[in-house]
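The chain that follows stands alone, in the form predicted on its own, written as structure tokens.
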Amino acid sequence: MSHTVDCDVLVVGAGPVGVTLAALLAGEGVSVLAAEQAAEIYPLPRAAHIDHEIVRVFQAIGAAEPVLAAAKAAGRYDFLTAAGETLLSFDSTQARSPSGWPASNMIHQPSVEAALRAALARSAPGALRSGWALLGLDAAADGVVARFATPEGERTVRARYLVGCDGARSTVRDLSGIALEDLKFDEPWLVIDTIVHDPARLPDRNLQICDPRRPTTCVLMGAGRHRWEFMMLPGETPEQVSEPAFIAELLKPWDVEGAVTLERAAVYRFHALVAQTWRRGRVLLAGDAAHQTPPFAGQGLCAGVRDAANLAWKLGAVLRGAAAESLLDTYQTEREPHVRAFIDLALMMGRTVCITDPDAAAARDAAMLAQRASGQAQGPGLGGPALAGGCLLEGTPGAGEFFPQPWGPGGERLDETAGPGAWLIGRGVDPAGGPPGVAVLDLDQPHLQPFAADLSRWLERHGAAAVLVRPDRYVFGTGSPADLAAAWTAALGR
């Protein structure tokens, strides 16, 4: 017997991206259901890294501290030759990131997922449905009907929108007939996760060993774990490289016998793929369903969480009647160039690492060592580009930038003080003069004093009287309060 459950948004896939999206939507006052095929959280590590911006998104749903409790702040990320010379170096040890959280964090994904699910349970009790496998979907102009196989039998869900967060092998993407663009990177690697018993015997930074004999990655993980990744060589099979004796031989040069124990070994193909469209009517894609990147920049999970933050406030505004449905067209317009920038960075890193021809590797080493010796930058920063196009007041200073979160001397944070939703920030602004749904924040207000100096400096640096900050904490634009209010109303299609 088939049953019906109705909601505003159906999220298919309850990994970290899907659960984050569901929790953000619940915060928007949207009724949401998150359906996950697996019965339980996958118990072994997968994603390794999140940056400060992602922690700020988790902060918005009350999960930042639990996530960081099982994480480890990362410092250096060095690319080395086989002889140990530094080719590239990324340094995230700055004392203060734009969000106030540690700039770079190595995580334990099962712990992250548990914290996110707890946050969802607080904001939308009963929204998570585990053991639900998508069978089919029918999309119409006014909504989507999805069928699931569940432990209690087949269920039908009717939703106004459906978001596929169901990973690289997305059933939603396949059922919607959305093709992938192949960016021509496909390399098989053996991933080895270990539990650490003696951290003093392990490297204190993340490493890429650009050794043509076998390119290797060595990274810190959260919750007392460490990971190695070894590029597979031609002729090697997944079965061969997964043998305990083979793994022991790979780890032998690291001299970690007794310092770690093996938790798992798995072969992955590192891909670079982007869906040709991220929205087909009432069906949207996010996370790995929409884009996949090699792991070298540590931005795969970050990109998916940014998708969730971008999409949640837009869906919320549309469903509340505060914005036209055309606002959803800005989702891919804004996110795809940002995603591609990080994929390009990962491809640059991967193509630097994955050279196995000795002569080509020697030429690479000589060129990059000479570049470093000339005093050029040690490596590009991991901060993403500003947004362009979409829901922005383009041409105004700061439009599309990620807006900072000052912290007060007592640990106060701007986001909690100012509250959710969009902000119009300035000095001498009329608290009653903002557009509907936008909090007007006068820097002379007493509760904003812990942050007033930092916010004033931001405005001065951009030569702006006021700034309108979107709910995902990207800058809509700068200018006079009246002009910003009018432009925001127009951008939402009201």
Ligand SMILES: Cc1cc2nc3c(=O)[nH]c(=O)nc-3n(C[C@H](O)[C@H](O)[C@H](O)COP(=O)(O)OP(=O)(O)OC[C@H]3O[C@@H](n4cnc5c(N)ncnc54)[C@H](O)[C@@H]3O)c2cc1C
Second form
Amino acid sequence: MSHTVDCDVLVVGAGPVGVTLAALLAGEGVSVLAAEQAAEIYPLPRAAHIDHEIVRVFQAIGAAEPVLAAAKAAGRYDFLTAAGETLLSFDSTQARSPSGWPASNMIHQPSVEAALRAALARSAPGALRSGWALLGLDAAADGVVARFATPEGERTVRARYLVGCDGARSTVRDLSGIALEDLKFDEPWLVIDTIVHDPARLPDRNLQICDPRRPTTCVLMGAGRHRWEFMMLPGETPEQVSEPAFIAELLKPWDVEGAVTLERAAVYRFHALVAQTWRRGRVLLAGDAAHQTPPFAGQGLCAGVRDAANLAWKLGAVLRGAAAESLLDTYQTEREPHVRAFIDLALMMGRTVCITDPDAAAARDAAMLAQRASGQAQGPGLGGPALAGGCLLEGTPGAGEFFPQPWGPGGERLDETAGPGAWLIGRGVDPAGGPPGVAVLDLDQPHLQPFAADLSRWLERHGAAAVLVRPDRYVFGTGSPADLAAAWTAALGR
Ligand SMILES: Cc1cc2nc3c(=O)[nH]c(=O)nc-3n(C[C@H](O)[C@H](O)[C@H](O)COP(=O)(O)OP(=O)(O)OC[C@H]3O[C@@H](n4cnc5c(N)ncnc54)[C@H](O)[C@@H]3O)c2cc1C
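Having gone through the form predicted on its own, I am curious about the other one (the form predicted together with the ligand); can you provide its structure?
Below: every chain and molecule of the assembly, starting with the one above.
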């Protein structure tokens, strides 16, 4: 048996980001191998929240329903003083998010990863290689050769591109000599996950208790689970705070004895880090390998899944010869400011919560309560900014925005009806007249009728005759069909 495997894209690390990327690449018709050092899915819950945009990416790989089957929609996220007054409130209970899925979803990460792996097994059977640990890599101008320790002995993979999705302590990042920028946040927190027996005795919303004596987070999680996070105080050790008696004392004010059973307790250091470059030739980074955020905005995994969605269609287009390799440079250009906006939001939340000096906490409370009483805006929203500066027809209305997914009256969804790939949408557009690889959607076509009113309204709002939507469902630009077709071809470098 040959000890060398060939593929188009080698994904190192099969956490949620690597598996999503591999499944999206398989959908692009790319041959992919996902090499994972662990034998099984990491069993402990980490991420608790994903937003609607992530569910839409999972929809693209056929995993939305299985993921949501074990999730809980969440409406409110409140920051409270020690006395219970509201400092900040984020409400995502709006009837319908832009993608039609619940805006905020509380999850159990291992269950999500199982659903993602099932989707990958359907689209690319045999692509996942468990127990494969990366030992070394040689990157050349035309490809990458990587060596792995596997249960069958050492194996070599030759790939045209390698994407490091190997998490916070990324071997790919280290072997590529890529440094991390430290955004200076480093707080140790105790994370307690519980199995719920009596949901009626638990809060029905996510909470940050801004109590200087012990900043505390209370998180809904997926069905049947609940989490608390407690900031560690100076002098406390991980061993001490993980003691059952210590944990029982921490949970006492919540009065949940008998309502929950402890599943696990772990100490995490919450960091904010961004890799200085996300692409070195044929090697790219995605997910926690490229950036890490404190969890206060619930966006670490979400950011990694957005990386996967951004990168997959670009790699697919380059590998098919439909785009120049320079398209890959737009990956970091587009994704890094977006990630930094969410890290800034998490840092704002973290710096609000992690105040342990009583005077500073009292000053914070007074300032934020006064701001709230005056009716001023209560901080930024939870949505991300528009993309800028990459593969976009900049300056046209809507360019870089997330494009909505209307749902029809019978539950039909635009993405399935219109299919994968880029779309050029307008009324009276010639279905045979689009640029190569772009589906032209004429709003007068019968199969688009369930969505025609919503899509027409979007075009009217943007004063546009037509819109070109990228395969990752971000708007390339708006304008006349002919101008869009020419600009898209130019943007792909063809
Ligand atoms: C307490 C906590 C709460 C969080 N809450 C949220 C939240 O609410 N919402 C959210 O979006 N995110 C949240 N996150 C962040 C989220 O869990 C991570 O961002 C996410 O797991 C990153 O996914 P990933 O696939 O990039 O990396 P990982 O999940 O770390 O996966 C990397 C994979 O690479 C493998 N690997 C590593 N080295 C090698 C190697 N040399 N060879 C082969 N394989 C290798 C690992 O075994 C692992 O399976 C939270 C994190 C924590 C700790």
